[in-house]
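Shown next as structure tokens: one chain only, the form predicted alone.
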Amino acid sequence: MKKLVLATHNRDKVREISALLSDLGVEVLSLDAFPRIGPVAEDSGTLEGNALLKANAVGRSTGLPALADDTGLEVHSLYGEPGVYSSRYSGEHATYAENVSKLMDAMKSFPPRRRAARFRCSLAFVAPGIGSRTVEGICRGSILEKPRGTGGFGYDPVFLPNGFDMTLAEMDLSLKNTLSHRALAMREILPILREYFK
């Protein structure tokens, strides 16, 4: 069976992306299968650049097709923060809860009309013979005053997608995978993956 490496150790991302790739007919591996590969510095300054850095590094190290994402929550009233620093908003090894807590503190005085935000996901696919391809998915919504829900990960408990009364953390994975930023980016890249793996 053909293989595709997801350039992450994040089990939550692996679970989401694997579900979106379930009909591709390839074996999806994470970096847990390649313990010799160390962390890749995400220092490009953009989501797309970081996704490419990770995909290129993992593709070179494994010799296999690699798929990487970098995702950021961009809050309009915070001038796009936390953005590219979303996963380390409150420190290099921050937990999901610590990042959410810092965001809640930063927004505590903002009324509902100033809580617009968007999740943006950049996906990069690197494979022998085709070089690299990148796509983007955007999910628009707003930031709640208090977290709701126990599913999902990251900022999902405080992100309310436009047109829904449930946060991403209150949705089951099948619903989330129809509208999330990562799902929308995967929808864009799936034709590229299907063409490559056919």
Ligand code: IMP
Contents of the next structure:
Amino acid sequence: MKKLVLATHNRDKVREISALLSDLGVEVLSLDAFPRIGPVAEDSGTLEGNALLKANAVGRSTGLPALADDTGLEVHSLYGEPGVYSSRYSGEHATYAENVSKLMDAMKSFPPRRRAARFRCSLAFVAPGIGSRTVEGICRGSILEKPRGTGGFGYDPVFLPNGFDMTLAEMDLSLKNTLSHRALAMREILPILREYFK
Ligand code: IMP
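Form predicted together with ligand IMP, following the form predicted alone:
Then the entire complex follows, led off by the chain already shown.
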């Protein structure tokens, strides 16, 4: 069976992406299968640049086709913050809860009309013979004043997608995977993957 490496150790991302790739007919590996590959510096300053850095580094080290995701939460009234720094918003090794708590503090005086936000996901696919491809998916919504729900990960408990009464953390994976930034980006990249692996 052909192999595809997801350029991440993040089990939450691996779970979501693996479900979206379930009918591709390839073996999906994460970086956990390659313990000798160290962390890749995500210092390009953009989501797309970081996704490319990760996919290129992992493609080069493994010799396998690699898919990388870089995601940011962009809050309009915070001028797009935390954006590309979403994973380290509250510090270099911040937990999801610490990042959410910093966001709640930063937005505590914001009325509903100033709580619009979007998730933006960049995916980069790098493979021998085709070079690199990048796509993007965006999920628009708003930030709640208090977390709700126990599913998902990261900022999901405070993100209410437009048109829904549930946060991403109140949805099961199959529903989140119909509307999330990552699912929409995967929808864009799937034809490229299908063509490559056919
Ligand atoms: P990165 O793409 O690994 O840099 O992750 C960015 C950060 O955004 C993660 O640490 C999570 O906190 C958050 N994040 C990424 N994807 C999602 C998602 O689907 N829902 C909620 N938060 C997410």
